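Starting off, we have a lone chain in the form predicted alone, written out as structure tokens.
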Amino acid sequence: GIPWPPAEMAWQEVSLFAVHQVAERVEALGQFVMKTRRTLKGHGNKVLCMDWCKDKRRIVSSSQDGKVIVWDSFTTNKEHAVTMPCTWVMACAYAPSGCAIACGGLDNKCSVYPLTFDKNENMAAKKKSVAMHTNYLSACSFTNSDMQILTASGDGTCALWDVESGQLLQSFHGHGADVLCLDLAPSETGNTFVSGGCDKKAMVWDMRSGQCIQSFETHDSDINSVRYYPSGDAFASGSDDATCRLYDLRADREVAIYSKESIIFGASSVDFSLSGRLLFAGYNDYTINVWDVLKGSRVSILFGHENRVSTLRVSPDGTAFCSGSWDHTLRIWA
């Protein structure tokens, strides 16, 4: 006979509840302790962006003074440094191979630098300009290979580029204002990414067709950060409206809001723990809030930075996360 309730129907039913209602039966998290384990000092101005290398150890960061630094997060040593020709280097990314970095900002470009072990080598000489936008570069990310790079810009578009030739492979038009952030779907097969921007919209794109396949507009202000849930079935966003939100892609709707009356400053950056149970969010009031994704409650608040937290990423193995701040430093928490 027909299974009852039909599987499709059951899914629809569940998705109509807010996540925290479904999660009432879930075990509460135990005592949560995370501390600053390393502080990375060397930027002469606001740290604006950072990314982990797949080796779970190295970090690239960029700052307002034009510096891009590659760090060993274990020893805090600086392994490479390059000064960009522009200030406000708002975007940086590590190549999947670990052999190159990409960065850009007010130069409207995305540049790729190969990393070599030769200490005397002039990195700037090997620089390759890959992407050209008509306004500032706000975010960049390599796809699953070193050969393609995805960029977001203040010109309202995202674009996919071939690294070798610098050729534009696909452009993504649909945002009504500056695009501030993007994140690639986690699965190797998923040819989608999500972007957020000043039009308060989060948009999900098909990389091959260039089409927007889903759009969400529930924030009241700029979306500063978007990050896929580890399964790829949902994503979180952080906004100037002082909230973070969770969007379920299969249900095509917002399923959770992470906010408190006492939180009045914008969220600049969000990322999930490896399991997806925690959402780390950096705020403009210098704090990092840790949210229980399922219960919708705040698990912890982390103090340490002395200016706004601008960027935050969980390490590839999930054992730590790194935050960057306008206080010129980066911190490794575990």
Second form
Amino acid sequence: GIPWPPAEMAWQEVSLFAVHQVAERVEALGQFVMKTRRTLKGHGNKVLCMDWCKDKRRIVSSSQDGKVIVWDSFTTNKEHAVTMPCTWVMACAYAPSGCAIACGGLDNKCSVYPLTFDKNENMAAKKKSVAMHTNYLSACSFTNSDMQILTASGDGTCALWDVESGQLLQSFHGHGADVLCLDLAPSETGNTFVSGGCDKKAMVWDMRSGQCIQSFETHDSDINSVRYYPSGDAFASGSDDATCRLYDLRADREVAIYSKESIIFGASSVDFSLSGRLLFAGYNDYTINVWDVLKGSRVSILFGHENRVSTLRVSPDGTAFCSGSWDHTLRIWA
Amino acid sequence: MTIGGPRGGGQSRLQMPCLGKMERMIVSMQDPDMGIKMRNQRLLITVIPHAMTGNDIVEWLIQKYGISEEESLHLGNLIVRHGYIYPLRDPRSLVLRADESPYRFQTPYFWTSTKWPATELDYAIYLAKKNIRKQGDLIEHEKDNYNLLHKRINHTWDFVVMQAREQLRAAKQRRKGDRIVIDCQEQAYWLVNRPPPGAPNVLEQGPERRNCHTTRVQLAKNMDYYKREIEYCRKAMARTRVKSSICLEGYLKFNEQYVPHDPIMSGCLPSNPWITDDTTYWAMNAPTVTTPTKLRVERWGFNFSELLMDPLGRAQLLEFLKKEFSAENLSFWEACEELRYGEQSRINEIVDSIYQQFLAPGATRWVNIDSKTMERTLEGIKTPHRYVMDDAQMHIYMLMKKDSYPRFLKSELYRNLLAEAVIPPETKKRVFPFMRKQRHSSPSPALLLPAGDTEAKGEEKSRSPAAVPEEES
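Moving from the form predicted alone to the form predicted together with its partner chain:
Below is the whole assembly, all chains and molecules, this chain first.
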């Protein structure tokens, strides 16, 4: 963001979405009903992370006890399962081809497992150790192909890796504390990503040069989750300070805060609906709050989980979203 | 359940900013004017002062925060579970009931944020007191913990018992009402800090953050670091920032365009598979279909990226470019993508292939790049790396976007696609809504071979793969 506000900017209002400007231009949201349509039971411990497959129905999820499961969440069948040699698998990701998954956690690594249906083959045998950090792995994501992975770590850095060789392609230094989350930009020229950390900063990086392009520091506590707005011009963040915020990259500042006095627990995971009109946020108070991104108001609160919501992602075609919780289950909402 | 309790000690407190907020809530709940009206509550024959009912709590939260009863009960329950309010009746269950059940505010002495972490010694004294009072008749898990502690801190056990006896003696001096209250307060505190097996542990945190300074990658504050910082600040100051009003327009336009395409906002036809168990929507919007839906074809008109990123759209674009004799642009762009996101080991190979096909003089699929970019690129490929084609790729991308794409949208090809695109009819409501439709599985992408073999293999393996037994790593 702006390193320090020059005098002429002091008069600008904090929120971009001045209520009177938006209210008349944007239709009100009607009655909002979303229910749990599937409950995935099978993890024996806290679910920490999940990711969707591009086929819009399969997902991968990881948990505290080291288990990583691939489900067809439409039928709720488990299709693959592997147990990692470490606990607290905080990161997992589905490869774009749908043929592999990546995961990691307290082992400080990110490993890639090709998915196989061959009963004679042990999934763990083909495991590839790709990323090596000096502290826990908090997030990982494939880029546009199965052959590159971007990771975030408690060691304060992010890194880009070549999957096949395990070679470090680029590292990203700048966070002053643990990096907890990342998201790749959907931009057409696909060259940037955003990360959030315990230093309360959200930083936007150039993947090619490793340089930080923009940085935003308005949260009061750890940033647990960052997600780009579908146009790529902005991103949302969820933090332990119980707020979610929207940062505009072109205006180079925070443009909206999503908070309510009655919400006092941290937001652990955020994602947008397909049009970016709704922001779904999972919280440490076991609930999911649905926010109207443009009006800044809360549209709905979803109950159901019996412990913290730790992960939340909207499906690739926007028909549903999946939430994972410390209550050992995942839920699909639509 | 370990005796040691939650890990992290003082560090963990930083991970719970919610405690401070909860405490402010508690304080405003006790505000003499705006807070909950407290009264005496009768507990059998004893009268407990400064108490309230579960209903009072729920009502107050509803009024104060403008939330629903469900949300209020949920929030109230969290407050009770964190030990800031405790029940007088049935004190072993930290649950908020929206009825006449009596509750009280926990004394700040026992607030989670004040007395954290709970020490083994304190817990031992507490259990010892209980043990003495109940003459050995402790609840199972407390008995286990007692025995474990007895073993573990055996060397201080005399002190523990002495303290326990002293505290019990002091308690006897108090009025019965006070004694009950102090017992409840203490019990609530221990329910939070040493939850019985099966009860949720609200103090549990994830892995410690900000803990490993030795494994932190230190930012060496040398010349390079400061050079980068200066560069960053210079760029930041020079950056043109877009005016708020323009940004706002951007959001409004995007919202208007995309909301009709957002299944959660606008529904989807024929129906949302997750709601009706009918996968027709997915079948009709599969990556390759003969007749795409109207919404999909319309979306290709939003921006070039939408057309390019949809495999079907891209195929149509290719058809159009062939007609214009500029199909090599798309192929070149795709080859550059393969370079950017490909394996490190294949870089030289891919760069060479691109050069031969698209850049070399006399190449069969020569792409028309401006001379400056061409010169730079040819120079760059002498030391190939994954970004060596970036400039050329950008040039061709912009060419397609600014030049070919607008023509595509006006073309007969596209207009025909729009005209022939289908609007799926809405799924009729089933006659017997209680009979759930069978949920069929789909072939896993992990089974499908690369394009060409896809359909054959897909059909072969259309049965659901049996659940694979778990494999140890």
